[in-house]
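One chain comes next, on its own, written out as structure tokens in the form predicted on its own.
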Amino acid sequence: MTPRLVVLEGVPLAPLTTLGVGGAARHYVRIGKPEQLVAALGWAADRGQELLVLGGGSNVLVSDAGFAGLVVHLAIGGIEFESSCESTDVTVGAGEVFDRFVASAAARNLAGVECLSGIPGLTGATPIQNVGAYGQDVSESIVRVSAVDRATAEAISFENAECEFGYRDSRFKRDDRDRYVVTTVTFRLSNGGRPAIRYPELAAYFESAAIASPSLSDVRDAVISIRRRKAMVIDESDPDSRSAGSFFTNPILTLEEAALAELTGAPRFPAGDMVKISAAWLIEHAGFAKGHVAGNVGISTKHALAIVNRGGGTAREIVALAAEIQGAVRDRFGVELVPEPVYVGEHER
């Protein structure tokens, strides 16, 4: 039998983003079963509709002019734990929110996803951008991906080295783009490991607080505190937070890139043989202070790598600002600024 899908015209993107920005949908509809999935692909083929996952809205810049497609908004849910003698592998819906799933590993004591802490987002987004904050991938612990063929409408699973992660990359963002729709992911989380403590921030935070071994907990705590300050944690009444989050990746450059930028003071870390430069502090340093303002949208006032919608931003502002700071980074240092959100639809500049 054929799932009953209720499919509704005209629903405003807007809201359903952290940015709050964009036009409609010209279809929309809510999925909550994988079977759901399959028959809204089919739909949308039948009448030649371009197809638009959305999921937590937390990574997206809508166009004003909206999507004239079928949205299909992600809502698989579930959280199921399968337990060894040393490890816990746990199966998180697509549709259920990332943080809910790093509160209940860090409650369990399970290592592996306690730096990723306070990320905005629903799960099924993150192998795709192969998320990670303060030292902590998902690639790390991620064994596998599920996902429906949209052209065949298939079930495929993939095993962690064939979702080719790296650096806010993966097959999914890549050679695959628009071809799979997660369903689910497994994430393979150590019994009461160690937690991840190598970003210099986190390791700072705890030094001053005077905690030598800190717990799971202690450590989400602190992520949760660290990414507050910045603005980074969805708060109805900070409005900082009304941003996609880091709007920009963080470059990585070959020794010899970085030496002929001259980035003298800026933040960097190790990449494998190349480095990893901070862009908040490009974006600073080519002349864009935290608070920058620019009509109705501008730069967080505590991060300057979050650009913000201050109350009645377009999405052509938030281009226009993003498009300024790359220009300014480039023509101060030559490096390029590649922005983290997907630009959906289409954005005039």
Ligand SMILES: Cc1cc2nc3c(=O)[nH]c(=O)nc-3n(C[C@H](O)[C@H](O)[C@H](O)COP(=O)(O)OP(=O)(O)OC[C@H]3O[C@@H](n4cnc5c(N)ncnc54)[C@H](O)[C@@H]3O)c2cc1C
Second form
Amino acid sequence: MTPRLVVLEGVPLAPLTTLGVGGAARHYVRIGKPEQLVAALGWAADRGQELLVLGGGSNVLVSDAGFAGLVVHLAIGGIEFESSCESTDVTVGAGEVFDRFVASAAARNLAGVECLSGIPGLTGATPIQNVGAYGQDVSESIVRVSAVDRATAEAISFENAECEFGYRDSRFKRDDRDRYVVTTVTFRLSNGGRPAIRYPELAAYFESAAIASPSLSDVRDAVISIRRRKAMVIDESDPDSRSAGSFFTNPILTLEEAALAELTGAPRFPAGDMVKISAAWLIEHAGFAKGHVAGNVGISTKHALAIVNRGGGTAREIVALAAEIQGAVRDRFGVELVPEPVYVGEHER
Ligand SMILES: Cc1cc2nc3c(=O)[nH]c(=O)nc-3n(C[C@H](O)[C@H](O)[C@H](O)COP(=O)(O)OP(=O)(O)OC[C@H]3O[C@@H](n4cnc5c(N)ncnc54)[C@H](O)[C@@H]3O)c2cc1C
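Given the form predicted on its own above, I would also like to look at the protein as it appears in the form predicted together with the ligand.
Okay, now the whole complex, with that chain kicking things off.
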């Protein structure tokens, strides 16, 4: 029996995103069961409609014109634990809130995702851009990504190496962009493992709190506290969190490029045989201070890397501000900033 689909028309997308801008979806369906997903793929194919998979809407910039196809809002949840002596495999439904999984891992003393505490969005999106923060990313713990091929509606699964993870990158963002719908992600976490404290800011937090041997829960609390100071957790009462998080990825440069005099002083981190430069530093030194205002949008007062909707903002304003920042950084440093959020629909430039 074909599963029942409730396809709605003209559903506003702005409230379904953390930036809160953009128009409506021509068609919209909420999917709670895997069988419904296959039916939705068929529905869109039969009508020749484009399809957009939407998770928590925390990494998308929807155009003011909206999306002229079918938006599939994934709500397939579930968290299953399977323990062995040293590790536990946790299979998480794509529609599960990622931070709920991260919290449950810390509560069970399972190490591997503690530094990813407080990241908004759903679990199915995390392999797409290899979500990461505070020196950890999901590629370190993902063992398998299960998905459905949008073209054939067949199930397929990818082992870690097949995902071709990189910094904020994977095959799902590159060559296979929009080809698969992730249905579950399996993480391997270490039982009673030590937390990863690789990031200087995190180490400094524990030093000042005089905590010599922090637990996984301590690290979770610390990361959330640091993120809150930067408005990097979603908080209705903090207008600086009406963002898509970091709007640009940190550029990765060769050692020669990074040695340019203009970049002296820019915070940098090793990235293989290259160097990752702080995009926030580039933005501030190109003339865009925290709290910069551009009509109804602007830059967060707490983090130069976050473009915020100050209230009543439009996608057009955000696209224009992002382009202005890119232009200024290009002119000043010769470095190209790459936006992190996915631009959805036809944007006016
Ligand atoms: C305040 C704030 C802080 C943030 N901090 C971080 C951070 O520290 N580190 C970091 O890496 N990111 C961060 N982000 C970005 C964002 O939270 C992550 O990228 C998150 O994984 C996006 O999840 P989502 O469910 O909201 O995805 P969405 O925004 O709904 O979708 C993002 C993209 O993934 C695709 N997608 C979503 N689900 C699926 C699926 N199941 N199958 C196939 N494709 C799918 C969508 O089509 C879209 O292209 C932050 C965002 C905000 C607002």
